[in-house]
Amino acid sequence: MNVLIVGSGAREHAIARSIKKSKIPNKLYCFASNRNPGIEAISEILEIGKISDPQTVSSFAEKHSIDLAIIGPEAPLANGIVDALLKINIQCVGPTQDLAQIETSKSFTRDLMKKYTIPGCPQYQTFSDLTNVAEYLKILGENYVVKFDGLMGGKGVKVSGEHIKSHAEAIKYCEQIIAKNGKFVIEEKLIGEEFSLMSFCDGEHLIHMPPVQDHKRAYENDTGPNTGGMGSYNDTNQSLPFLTNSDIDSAKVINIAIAKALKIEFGVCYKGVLYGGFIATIDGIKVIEYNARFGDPEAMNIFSLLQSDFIEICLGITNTTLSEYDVTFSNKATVCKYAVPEGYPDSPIKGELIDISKVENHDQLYFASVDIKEDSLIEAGSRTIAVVGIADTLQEAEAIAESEMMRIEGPLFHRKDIGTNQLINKRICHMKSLRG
């Protein structure tokens, strides 16, 4: 098979090497927006170019007789790779344009969970100008969120007692939404613990990952700005120390629902991961927000797992046997953490070289936002090198990922904290608090 990766950080990276591992022999191609020697090393040919544009990635794909194609970011799915792949039958892992707006689209995604009854839906409204903000800000009081409907690498979300500290901060934040043309969602803040629980979707069947948690607050503590995620977790018996059984059954029963709502408002079925980004509240299970792809980093996690043929996995997703699947995952902890340029997320430091010559398990380092230089790694401006721990214990695994991070040399910070004893008790003791 000719696989097709669109996208080159390390979620791809972490995807690419999966690929590898199939015993179903492939040939595997990336569509980059930047050079990841950890994918290139592995593919027949890595080709830089624009990844959100269709015609430019229908026509690579076409040209290396691709068979099966899995799209890695958001932003190719909200501008219709999918749709212009399926045109020239090429069967993709990722949903279409219509689809996809389970992300794209904030407003899209309540308003479906409204309409279809589906549990886990906070108090909301939409907004295109300042109509009702301000009489809407005082009935949800000092408990509010403002998201941007739209695209914003995880940076659009405004919470108040943490990006925004009054209502006339609040309308300021809408403003400048406005003053782009955008529209944008209020609703309730949720008070709880967050977790990502990510499904194997082909639109008639779901199979569950393990729930992981995203950290994506770029300092320790969980302060400082919102980031695209600076690490990420999961404990073992697919299960998070401060979550029960019966929280996990619910968010499964969320997405399910969300698939079968997709398939019945566009009469199509949903073809790849269905992430739904959940909180344990102490009125049960929220729902935060959806994607419609793998996070990162919590696909690092995934793929650390994953038992099974990953390329097995994606033929039952386009051919709608997934049914047919047994896919397993290891009893295991992992802990993932990125190291990010100094000055990130506002005002990254660029080109600056990166040493990872100390090392020790090479295959668990995942290039993301890097460069070649004259042979040598440097940093391009957004996270740039993920480490993953695994180990029968958080705690073990937590000790792994750090001891490797620190080994990785040049202008760079992480979150030390991700995984620690300190951090998961914080957790498990603000839900005791919560739920009494």
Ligand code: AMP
The other form holds:
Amino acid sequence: MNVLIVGSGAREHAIARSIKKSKIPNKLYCFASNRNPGIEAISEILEIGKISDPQTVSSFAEKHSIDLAIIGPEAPLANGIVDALLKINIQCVGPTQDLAQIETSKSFTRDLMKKYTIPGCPQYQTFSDLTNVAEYLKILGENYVVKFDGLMGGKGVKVSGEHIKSHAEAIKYCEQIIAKNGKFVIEEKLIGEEFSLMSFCDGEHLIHMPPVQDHKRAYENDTGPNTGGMGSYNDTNQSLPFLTNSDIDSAKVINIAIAKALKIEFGVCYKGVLYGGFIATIDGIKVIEYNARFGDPEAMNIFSLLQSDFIEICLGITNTTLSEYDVTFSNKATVCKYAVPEGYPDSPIKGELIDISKVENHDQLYFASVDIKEDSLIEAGSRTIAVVGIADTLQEAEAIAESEMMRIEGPLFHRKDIGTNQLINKRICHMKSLRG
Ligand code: AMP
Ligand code: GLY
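With the form predicted on its own already on screen, would you show the form predicted together with the ligand?
Okay, now the whole complex, with that chain kicking things off.
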């Protein structure tokens, strides 16, 4: 079987490893935006090109007689890569362009939730000019969020009290969006603890993955600018320390309802990973956003736990036979931490050498934004390398990740607090205080 992975970050490195572990013999091809040495080492070909251009990717896929394509990042999905590949009979793990709107359009997702009365939708309104904006902000009071209605890598969202301090500032941000002919959503600010619950989805049936908590802020104690995610963890027994089983069940119910609504809305099955970004609040589980792909870094936690054959799962997705599979995950705790370039995310340095030779377990190292220059590893300007600790307790998993991280040399930084008792207790206390 010829398998294509589109994308070349740590998430795609994790996907690539799980493909090579499959009992189904396969050849791996990668269409990449940078030269990831981890993926390159296990691929027939890693070709660098415009991963978001459906035509370029389908030509590459056709040339190499690809049987199955797995789409890592959102930008190719937004541009209709799956529609292009399906046209030439290549089955895909990833939704078509219409269905990918669950990630690419904030207003689409909120409208879908409203239309199908899916639980967990905050109060919201969509705007394309300033009419009624001030009035709506007044209704929401101090707790509001302004979201650019499109892909911005998490950077299009401004939260009151964090990124914007007054209605006047909020309106200024709305004006910036309007000046670019953009639409925006203003919604109620939800207060609680965020988590990700991803499900494999064949359009009819969903298999849920364990919940994971990501850390969006660049610096320790959840301070600093938003990033793609600095690290993530899950506790033993497929849980998170601040969630109840009933919280996790609510998130699963919402993912199922979203997949069903998408099928009714478009008459097409959602095939791929449905990623619910949730927040546990005093009023129960609410939806922050949806993504149409694996989370990054969440994928590194999930693939560290997945015990079943990933190609079989992919075939279950593409053939709409997921209900026939018994997918299992280990009960271990995992902690994933990212090393990122100095200056990340606002002004990351680039091109500097990094040295990983002292790392003990290279199997738990995932390459992301790196390149090779004269046989040496260099930083390519975004999240650089991820390390995962896997153990019987969160404390041990954190200690493993942290000690390996300290063995990576170069002008990088990481968040030491991810997965530590101190930060986890803060989450537990926050949830307890909300729930009384
Ligand atoms: P998004 O791109 O929608 O995931 O938003 C990025 C980040 O903004 C989320 O991870 C949250 O931390 C925050 N956020 C988004 N929507 C809300 C909301 N309604 N209430 C509170 N925080 C939010
Ligand atoms: N970890 C957040 C994301 O993948 O969007």
